[in-house]
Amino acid sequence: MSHSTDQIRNVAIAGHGQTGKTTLFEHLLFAGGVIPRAETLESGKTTSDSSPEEIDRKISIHAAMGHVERSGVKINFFDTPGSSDFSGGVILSFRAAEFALLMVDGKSGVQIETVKLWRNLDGQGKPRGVFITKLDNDQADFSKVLADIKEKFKVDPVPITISMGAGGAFKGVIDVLHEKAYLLQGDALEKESPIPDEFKDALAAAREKLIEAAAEGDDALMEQYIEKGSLSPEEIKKGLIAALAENKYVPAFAGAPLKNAGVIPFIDFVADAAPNPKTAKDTMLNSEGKEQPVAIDPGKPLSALVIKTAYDQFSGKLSWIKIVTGKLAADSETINVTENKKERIGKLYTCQGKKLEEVKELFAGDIGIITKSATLKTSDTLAAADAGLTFVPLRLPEPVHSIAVNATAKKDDDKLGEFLVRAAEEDKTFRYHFNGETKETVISGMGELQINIILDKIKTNQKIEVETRVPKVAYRETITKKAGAEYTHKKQTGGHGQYGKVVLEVAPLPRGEKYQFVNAIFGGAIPKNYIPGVEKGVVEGMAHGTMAQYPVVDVEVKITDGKYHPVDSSELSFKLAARNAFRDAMRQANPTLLEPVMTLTVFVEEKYLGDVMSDLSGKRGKILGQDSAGGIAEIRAEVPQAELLRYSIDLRSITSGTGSFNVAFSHYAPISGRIADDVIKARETFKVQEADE
């Protein structure tokens, strides 16, 4: 059955690891009548964690999707991974959903990944709620966690459900919006019951806060609230819908999903008040490459974004798509705008975990799956016709951990490459490339765990043994003062000879300027048609510097004079002369090595702050600043890339696995002394080995 846009809700469930995302997802499907019983993580049979590696490790690795029907509304739920190693699944789910639900442990409160996810949602202005979970555990405290959220995020969450007790005294939850109590029933669904007298004051206080939030949704409602001091149930619902769509309040939910507590009132709220896709927008690139918002609108021609690519052993390639405008029908012709190719749509599906369910059409706002697509890949745009507009690609973080790999058996190298390419297609935070400069195959990802799982999968399924090592750093060379040189290339053979003389001056450029070529020839000392040959020679000379044969950067090269022969000169002669003149000039220009420096942002609990700062100092890091909020510290630093090749492992060790970080290239900086000597020595060894192969 297909659903119209206003009958659809999309919810991404996210949070720190071990906060119960998969458990809530499983119990939502059970409460919605989709599955006959809710399975536990330990059973290995949950709907969303279905891959062998997820079952084996008992963690979510891939984003999964399922849906339930409630009050005529279809609710698509995404279960996302908690580990930062698999953040790509969270990002694609946030892109596809109009509402995000952050799970927060009822005992631990806000944790590092919660902070990072919140900041991501702030960057998008996306509506979000919080589900305070595991309230049946000892030391869990609903009010205390609400206060923690208020302190750390500077928002005052609005309870939609409140807890009836906690720990051993936890009885269930009260639905503040509908004024109903739901009592625990063991393994069965929670049961609606009258509200116990002891919780009526708490309900009244929460109800008042709810009405205030609803009044924020509309000026007329605010006037009504100020005049009468209250709102009718219909006005409350109207206000909550409008205010949440504009991210004006954060709804909070209480529960213990493993015992089915708080699940039904959460589904009811999503069906009643969560943003429907018509309230949201996606973002496209126009013909000039500028971003422009696009409303999710069923009335316009088809456009859709591919949010995920997966491979299933039975169904083959699966392309997950979010319909943004119009509708997509099975057995139809479309255009892959990104590739400018026709895309024939065969069957269309939705899913419950890995189980596909065939549908005839999908309307704007819905999410579905195309199987065995010939051209589609993640972030591609699908449309009814090529209007020249494509959706902005998924905004994914840069990888933070890299290793060099090769197959133990040389004959398996090509096969290994094929499966690494496929892994990079399935998880866009994983990268695979051959570095021609260091002659290494390098894979990069969000952490050691992500990379190990991918390599273990290849080893198990394809029987390929893989060797790994720390990758080589791509150093650069530059000059620090002006210098000049001249070189005459002269070669006499039978017939025409070769002749070209060039006079060059080199000068350092500011860091990051790369290269500038200046033709300062006057009076025709070198004819114009040979100048391109001179520049080609300079570029070739810059490819291998004079210190350790690393590429040369940030140099201005000026040709000031030269000489030619009317018969023996050629472009080749001047290219060879310029290449040698450049190298002679560089040797006299006080050359120096440059190393890549990265911008590092580290997120740690405050108790680890001193240890992390000390470690960064030992890594030649320069601290740029730090912020702390509610026990979570953010450290910003610049650190040489050579010191960060194993940082994901180091940080995990320092912070007992709780810290995380982002890293991006910043600039190149000079190195000298023992560090430079070690780099040159290692490069010489590499060049000898390369020559022997």
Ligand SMILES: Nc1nc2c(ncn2[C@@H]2O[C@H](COP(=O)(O)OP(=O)(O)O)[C@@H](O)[C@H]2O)c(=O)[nH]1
Contents of the next structure:
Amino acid sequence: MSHSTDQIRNVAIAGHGQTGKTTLFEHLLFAGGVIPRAETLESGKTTSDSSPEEIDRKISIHAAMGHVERSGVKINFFDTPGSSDFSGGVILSFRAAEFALLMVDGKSGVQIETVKLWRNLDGQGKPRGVFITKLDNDQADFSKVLADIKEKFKVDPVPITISMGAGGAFKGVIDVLHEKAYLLQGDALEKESPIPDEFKDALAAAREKLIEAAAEGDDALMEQYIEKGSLSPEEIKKGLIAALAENKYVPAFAGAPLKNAGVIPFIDFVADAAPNPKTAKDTMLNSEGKEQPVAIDPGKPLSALVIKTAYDQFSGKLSWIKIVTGKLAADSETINVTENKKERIGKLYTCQGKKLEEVKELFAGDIGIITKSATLKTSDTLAAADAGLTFVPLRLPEPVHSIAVNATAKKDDDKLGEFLVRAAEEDKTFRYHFNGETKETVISGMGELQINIILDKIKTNQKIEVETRVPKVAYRETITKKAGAEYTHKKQTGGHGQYGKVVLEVAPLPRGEKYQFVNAIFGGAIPKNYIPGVEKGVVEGMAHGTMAQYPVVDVEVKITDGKYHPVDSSELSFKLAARNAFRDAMRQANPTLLEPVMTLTVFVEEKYLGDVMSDLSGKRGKILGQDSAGGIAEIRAEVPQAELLRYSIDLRSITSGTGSFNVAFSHYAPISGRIADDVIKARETFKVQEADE
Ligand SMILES: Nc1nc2c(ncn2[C@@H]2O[C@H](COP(=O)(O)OP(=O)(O)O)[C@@H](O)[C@H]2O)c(=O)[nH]1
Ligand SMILES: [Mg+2]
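Please move on to the form predicted together with this ligand, as the form predicted alone is already shown.
Next comes the full complex, this chain leading.
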């Protein structure tokens, strides 16, 4: 069945690992009548953790989608992974959903990944709620976690449901909005019941707060509230809808989804008051690359964004799409604007986990699946016609962990290549590239866990044996003072000889300027037609420096003089002369090695700050700055890349797996002493292969 835009809600469930996201998702489907019973995580049979790697590891790795119906409203839910290794699944879900729900453990309170997700949502101004969960656990405390949220995020969440007791005395929740109690019923769904006397005061207080939040919805409601001191149920609902769409308050929910507690009133709230897609916007780029907002609007021609690509054993390629404007019909002609190609749509689907359900059409705001698409890739724009507009691609973080990999048997090279292409398409945070300089295929991602899962698939599913190594660092060489040299290439072999003499000077350039070639020849000492040969020789000389055969950068090379022979000179002779002259000059110009330095940003709980700092100083890091908010410290530093090749592993052991980081290339910096000696030594067996010797 298809739903109109007004009858669609999209919710991304996110939060720190192990906070019960997958369990909530499962119980949402159970409460919505989609599945006959809720499976436990331990059984490996949940709807959302359905891939072999998820069942194996008992954690969510991919984003999963499912939906329930409530009062004619279709609610699409995304279950997302909690580990920052799989943040790709969170990014696409946040893009597609108008409302995010952050799960917070009722005992542990706000944990580090949740803080990062909160900041991400702040960056997008996206409406969000918090679900305080596992209240059936000993030491769980709804009010304490609310206070923790208030302290860490500087917002005062508005309880939509409140907890009746906690731990062993947990009885269920009260729906503050609808003034109903829901009592636990063992394994069955929670049941509506009269409000127990002991919680009536708590309800009254929560109700007061909720009405205040609703009054913020618009000015007329606020006036009404100030005048009368209250609002009608209809006004409350209207106010809550408006205030949440504008991200003016954060609704809070209580529950223990594993025991079916707090699930039904949460669904009711989403159906009643979560943002209607029409209140949200996406962003497109025009042909000049300028951003422009696009409202989610069924009244316009079709435009849709591909948010995910997956490959399913039975259905083949699956393209998840969010319809932003208009509607998409099965059996229709569309255009992949990004690829500038026609895309014929066959069947259309929605899904419950990996189970597909056919639909005839999808309206703006909805999310569905196209199978076996010919041209679609993640982030592509699908439209009725090419209007010169494409959606802003998913904003993905830079990889932080890399490993060099090659097939043990040469014959598997192509198969490995094909697998990597597909893996990178399925998970946009996973990348691979061939580094021509170090002659390595390097695979990169958001962490060791993500990379290990890819390696497992290569070995187990693809049956390709591979070797892995820590990737090599791309060092550079440069000079630190001016010098000059001359070289005469002369050979007499039989008839025709070879002759060319080049005199040149080298001088250091500022860091990052790479290379400049200056022809300062006067009076035709080297004829013009040989100058390209001279420059080729210089460029070849710079490809492998004299210290450790690394490329030479930031050097000006000035050709000042030379000599030619009317018969024996050739481009080749001048090239060889220039190459050797350059090397001789470089040796005298006080050469030095350069190493890549990265900008590193680390996020850790404050208690680990000291350990992280001392580890960074042991890694030759330079601390640039440090901030703290909500118990989470953010450290910015410059650290040589050579020290960071295994940082995701180091940081995990320092912070018991709670820390995370970003890295980006910053600049090249000179190295000397023992560090440089080690680099040179490691390169001793490196052989340069050059033509024309
Ligand atoms: N006691 C209790 N345990 C829960 C509840 N929800 C989830 N869990 C358990 O917490 C663990 C992690 O749950 P999961 O749904 O995988 O968390 P996720 O990593 O956030 O998806 C599992 O062992 C669940 O059984 C709950 O409401 N109460
Ligand atoms: Mg999960």
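Positions refer to the first chain, counted from 1. Because the structure is predicted, anything quoted here is derived from the model rather than measured. Rigid core (definition): largest C-alpha set, two forms, superposition within 1.5 Å.
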*Using the core for the fit, does the CA position of Ile479 change by 2 Å or more between the two forms?*
yes
*Could you tell me whether the Cα atom of Phe199 shifts by at least 2 Å between the two forms after core superposition?*
no
